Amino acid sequence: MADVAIIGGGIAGLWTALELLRAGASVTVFDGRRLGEGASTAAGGMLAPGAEGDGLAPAVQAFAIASRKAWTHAAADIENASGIDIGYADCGSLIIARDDAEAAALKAQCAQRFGAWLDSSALASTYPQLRHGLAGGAFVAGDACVDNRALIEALSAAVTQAGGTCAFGLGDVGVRVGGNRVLGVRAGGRNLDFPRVLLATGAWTSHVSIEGGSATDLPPVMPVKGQMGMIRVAALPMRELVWLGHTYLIPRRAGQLVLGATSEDAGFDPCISEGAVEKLADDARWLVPSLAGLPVVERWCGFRPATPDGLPVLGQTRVDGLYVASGQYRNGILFGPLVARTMAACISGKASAIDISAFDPKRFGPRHEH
């Protein structure tokens, strides 16, 4: 008997699981598929609450800042555990006022949110690179990003390595249930005993099989696909996270210029729309010159999970014994760290260092459809 399986082999699963491991706990990670093949890896790795902070609900943006600051310890953490550079960058953000009206609007929020203004002309002078004429841009000193594909490898290393077990590649993985307790999971054709479940499914958490019980047991979480693409470049042309409007580029190493992203309501849909890249590419030719003509190499999707009230969901189900991390929607990388620390003291009965009562699954009540 293992005390702890986890359903999900990203960001929060991985995450989670070490922190269970070092607590003590004997931990096994299930996931459908190989690793790599979910939302985590087609995310940006962007971790900044600062540019995109704005609009967010306060315990989210509480939760933010907090998991923002665990990321200057968690990163080192990660790479002593594992080996492996995850490429984090202090590079802070850089957001683009292309016209007097957004000049005006971003400006304002300087005061309150932002580190330094920049107008036209300090920004033609901080940044050459960029096309003439804008209208001004804020640069937030805080923000960061990271290598999430090569997190995802270092998040298993360390699991494996801390003494977890993950069993990838499985097909459908589901939960076992039985007078309202958890009795385990069925992964790989069996029936496998744990007296303790967390579903780190991202938005595939409502349509998890529950053996026993019923998909209204769990929150609802819908997918918001995400389309992105990458450009090849000899240099790149900036360190900063650079924000246009809705498309953002981030600059990764070995010359990979990410581009992202598309926010659509198209279910789980894995079509590529090659015009929706494109655009996202275009922007960028047009703030960054001597991108021009430079191929999109590289074109994926992604799934970010979204709940209804614009919440995550962390913690306990209706089900004992069950326990959900999701509900992430655009923040899934940035909050990482928190997640794992949160979700591994509610699992082992043990308080939590930051409230994450707004985010109880149990608030959309017990016979939610969806």
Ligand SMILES: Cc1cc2nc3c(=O)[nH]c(=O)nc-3n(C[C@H](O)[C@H](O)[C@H](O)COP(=O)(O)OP(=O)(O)OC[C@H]3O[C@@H](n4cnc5c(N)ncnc54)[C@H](O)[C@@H]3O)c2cc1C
Contents of the next structure:
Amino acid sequence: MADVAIIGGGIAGLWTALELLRAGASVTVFDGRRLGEGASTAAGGMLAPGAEGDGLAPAVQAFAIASRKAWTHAAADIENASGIDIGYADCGSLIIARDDAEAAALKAQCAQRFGAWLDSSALASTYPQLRHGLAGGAFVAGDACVDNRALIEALSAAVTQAGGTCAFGLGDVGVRVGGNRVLGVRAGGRNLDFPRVLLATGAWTSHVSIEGGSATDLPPVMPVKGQMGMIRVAALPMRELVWLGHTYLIPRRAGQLVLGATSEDAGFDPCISEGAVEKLADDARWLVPSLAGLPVVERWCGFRPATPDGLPVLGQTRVDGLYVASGQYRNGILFGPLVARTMAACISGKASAIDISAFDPKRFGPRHEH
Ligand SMILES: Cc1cc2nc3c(=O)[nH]c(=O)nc-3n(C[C@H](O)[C@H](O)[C@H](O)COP(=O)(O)OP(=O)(O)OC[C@H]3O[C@@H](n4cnc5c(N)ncnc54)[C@H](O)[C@@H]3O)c2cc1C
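Next up, the form predicted in complex with the ligand. The previous block was the form predicted alone.
First the chain shown before, then all remaining chains and molecules of the complex.
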């Protein structure tokens, strides 16, 4: 198969590169920044179609469930390919109901969709480390988590070991187009020819420069900023992902309890607000009294790639040979294995194992700049 250039060294770009390399392609992954500076490293690493699934469009929900299934094998595969432990754990989710109104809603959801309902006393006896007097909780067995920082290092190592090239830290890389066909990329001041180019550029997708073509051919993708923090503990209070309203607690290895996350329409503003992260920590300390007095030791933020209709964008654009994998919004880590598989099939001209026509980048129509 002819050469493929991938712009974007996050989960979508690296994992698709690995699939393409395994199918015999030669692949170069470009990134303007150093490894691990996109959303994939900033994320929480939850693989949670159960707890996160509510409110997703049916096509996205089906994609989420299929990708969650793919994760079980994929995690071991990436560890074998890279020699790096990515901290995958079948931990389940625990969703907390603070009061009777939340309990009624959650109990109804349990009956319809998932999970075992725990009333107030069952919750207290199963999880004595939580504050007393909570109204109940739902345990969702199928959810899992991964250490996404280790995952990105592992994917990059696996790509290199499979013969791929990673060209990082080059500044913004652009696409070159001629006669509605992709010609290649412009990277580090040089024109490089590639017959196929994949934009795995996350929240920056609409900002990629297109020489000889029109930016209106790219789908609209907006950044949704998320701030997170981490508390270090001697022993993790529990192994489950825990959901408390909009706040969640993620147990990571080495006594790291990750707290997420804000959801802000703030463009690419990189500022971290101590107050916003402290609010997440206050929620965690309220729920788990043994965390009282433990400080937040690390804060960071990232940008989720969101689309106007809430669906990912996966497939070929209007420009022949130019593909996009973006718009995964809150679930790009969960979607990792299936995005890679479907995009590798699409770029190789093979049928995808799962129908991704609802995610076609061309559904938006050409945008007109004002
Ligand atoms: C705070 C937060 C928490 C999250 N938690 C979870 C979670 O628990 N579970 C989950 O499934 N998802 C989660 N997500 C969502 C998930 O992180 C994203 O959907 C996913 O990482 C997107 O991956 P990506 O590879 O498309 O983009 P990214 O990881 O952002 O990678 C895109 C890369 O493209 C590069 N790039 C962009 N433009 C150019 C250019 N012109 N030239 C060169 N390089 C370029 C960037 O430098 C970047 O490295 C979270 C997101 C955030 C922000």
